[in-house]
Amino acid sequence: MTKSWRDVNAIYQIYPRSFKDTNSDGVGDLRGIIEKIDYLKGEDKSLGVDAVWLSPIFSSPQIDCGYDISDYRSIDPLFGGMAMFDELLLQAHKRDLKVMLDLVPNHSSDQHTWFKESSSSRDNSKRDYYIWRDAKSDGTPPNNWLSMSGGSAWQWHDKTGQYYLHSFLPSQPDLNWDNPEVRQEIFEIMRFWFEKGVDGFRVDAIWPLSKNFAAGDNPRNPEYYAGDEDYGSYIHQNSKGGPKLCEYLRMMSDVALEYKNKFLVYEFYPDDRFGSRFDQYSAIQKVAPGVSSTFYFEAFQTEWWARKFQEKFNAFGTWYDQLPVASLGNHDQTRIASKFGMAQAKALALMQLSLPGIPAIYYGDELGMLDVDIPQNYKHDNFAGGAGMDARDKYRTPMRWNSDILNNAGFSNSNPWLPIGDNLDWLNVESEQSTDHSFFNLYKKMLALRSEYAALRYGEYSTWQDTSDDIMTFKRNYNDEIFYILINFTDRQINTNIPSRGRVVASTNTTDEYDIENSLTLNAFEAILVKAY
């Protein structure tokens, strides 16, 4: 029987690219997932997530590693093509195991046959596909919005005398959402992969979905200023988070509605100018609860403080009920191992993955992997620019399959796309499957805990100490079902309680279950899971 997404304990982002190669070019492919689809689900020795994600796989020009999309509707030859990807979802199937693909609604490639007809001339029927204005009367763009990527939002184009608009990089050009055309366009891609078997979508970028054009010039920003096209020196509330931007999610919402058993993540990043971080994520929770949600960014936004923590996930934990997703990492972020360190990078697994909703594991974390220095002839990253966003290449380096340096660590058999990185006589998938104390074994366990529990999947969460400097706590409940959460912030070990007696069935510390009366001793950097009795 298929689980419904209520039931799935997880997500886990793959990163197609680097997963694994089976054709010895360099870059993981489809045949390379299905190849390690057990590794995911289907044997004793699995992971045990109930989901993927696939980051692009669209044909793209790669420019941005797909996202910049040239079809919507076929698979890039780099992965394999269409009839691999239905081999994919085959085989994934089998194993219940749900499929999510990378929707990028706000902008597709320049290559894309909709740009190429749009940029034909100002006549065509698609021009209004896209966003293009007039030059201001001394030729300098239509206002001062920047892209993303550096420099102005806006790109000048000779044959047909106008400006584009591109909120990331050049050749992304923004599609029009205020055009119904467009819209529709957008709804007939997610049918066709609906009706393919796909499960649902991680959708990109949402935030430029809607912009305030009447508005004008974006205002400086009164306590930044590095330059008239740095990112930072202006308060973007004119060209992001426009007026329409949840009724355009609903109506992406409304399309999975069509369907069963679908589900769509919106990738959406608050603005600390437009006021309460938590505010703005809950108008995007709202839009559809248990048929969308938002990724929750704040773990890895967050200092490393018990007490801010604490704050941000008892916000998050209102929300129950409604599939949140909650987020350590993803191909856009440091490896939260390397932002915070391993023993921690423990500790925020296991908090995770006692959160209500679906945890999202960007792939790799589950083995502690480390953000990799990038060589300046392995860069591929093109975007890393105006906003203040590094090279994003050293979050992405190639999955650890085992310790053999001479097979790129059982990735590939030729040189790979992005280097390796150090640690690998541990640091790998066959080296921590067989360690009791290892970071996929933790994993491993607190998945299957979150399969058989319902409480650790959607059962109420609330606190029942006050909050603290060196402690997180909180409790999870469903029915007669009760489990208390502690993580330890400091590296000292603190004597704290619970409500109740109970049994630990899961720590950061030893692979050993005991029980517990009222008080305990956690050490330092310890998290803990206790089922009540």
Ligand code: GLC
Given for the second form:
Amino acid sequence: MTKSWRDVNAIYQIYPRSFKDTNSDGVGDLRGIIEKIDYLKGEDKSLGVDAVWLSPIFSSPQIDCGYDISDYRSIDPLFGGMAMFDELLLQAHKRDLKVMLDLVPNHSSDQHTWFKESSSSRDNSKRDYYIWRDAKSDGTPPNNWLSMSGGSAWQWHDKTGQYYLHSFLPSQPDLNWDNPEVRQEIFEIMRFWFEKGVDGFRVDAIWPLSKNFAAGDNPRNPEYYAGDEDYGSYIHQNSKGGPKLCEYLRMMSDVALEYKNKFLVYEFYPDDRFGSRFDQYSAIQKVAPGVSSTFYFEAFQTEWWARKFQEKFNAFGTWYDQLPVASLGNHDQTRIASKFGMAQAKALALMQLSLPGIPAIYYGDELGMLDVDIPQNYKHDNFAGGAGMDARDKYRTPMRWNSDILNNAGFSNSNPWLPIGDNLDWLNVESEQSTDHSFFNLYKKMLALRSEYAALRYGEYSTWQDTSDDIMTFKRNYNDEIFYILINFTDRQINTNIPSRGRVVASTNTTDEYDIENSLTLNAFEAILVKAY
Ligand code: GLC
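Okay, that is the form predicted on its own; can I get the form predicted in complex with the ligand now?
Next comes the full complex, and the chain you just saw is listed first.
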């Protein structure tokens, strides 16, 4: 039986370049994902996750590791082509594992035929597929907008004598969403994959889909100035988050609604300069609750302080029945274990997997993977110098299947595209599967509990005690199923209470289950899940 999205326990993000290489080119491929599919779901020792999201696998010159698409309807030969994708989808669905693809609607590659046509002459029928503007009379760009990958967002195009806009790299020209033909193209691409049986999309970088051209230059940031090329020197109020953003998102969710049981998750980062972060997330979350959601990125953007986490997730908890998506990381962010520490990352994993909705797990976080130092000769990411998005290779390193360094941790039998990193003796799938007290086994247990109990998926979220500086607490309930979650943010033991007796069904410190009265002790950085009775 196919699960509905509200019964999905989590989404697991695979970065295909780094999952498993089967053709010895040092880059992961779809055959590799098929080989490892039982790791995800289907066997007793599987992680037991219900959905995967694959970072882009479409044809691409790979200047931005696939986020620069040259053909949205084909699978890049680097990953194995369409037949291999069909096989992957079949194998996934056999296990009731949902597959989400990564839709990149804001920009294509400059190698896409649309851009080739658009840039061929000013009167080409696809000219308005992209955003072209004349230079100012002194030859400079039409306005001061900056790209997130560094420098001006405008690239001069000699042949047709105009600038085009790129919110990211110059080789990623922005599509013109104000052109209805462009929108139809994207909607048709969505239908193409939905009809193939794909279960949903992670939708890339939605914040620049609507812009406010009429408002012109972005204003200077009065609190900071480090030069005209520095992203932080401006408030990006006109180049993103424009007036039509939610209307465009609604059009995408309407396409999803043409089908049964499809789901979209938008990549959206609120901007502190635009008022309440929660209000900004909410605007996106409420576009089509249950059909589309926004990632909630606060866990890795919040100070390590119980009070702060409590505040952020109490707000998140108000969406408990709208399938919100809590994230601890992705391919653009420092690994959570590198950011906060190992014990802390484990505690956050228990927290995340007790939150409402469909949590998103970044591959390798279930092992406690850390950022890896990248030697100069391995560097791939072209975003260096951008708006906090530089040097992203270090958290995209290969998955560690075993401790065999000669075989590159079981990832590839040739030189991998990025280095494997340290601690291979214990930080790998094989070792962690056979160690009771491992990251892997905590994730596996929590995923099993989420599958078993509706309260953990879409039960109400509430709190039972005053906000504390030291522990974060919340309650989840659905009818008479009640859970209490406690996370100790300190390195000290803490005594505390819960409103009833119960059984500790998961803990970051022990694999044993045990009964408790309503008072209990939490060890340093310990997180526990208590089932009340
Ligand atoms: C998103 C992706 C990031 C990519 C950018 C441009 O933020 O997550 O990896 O570089 O969009 O497509």
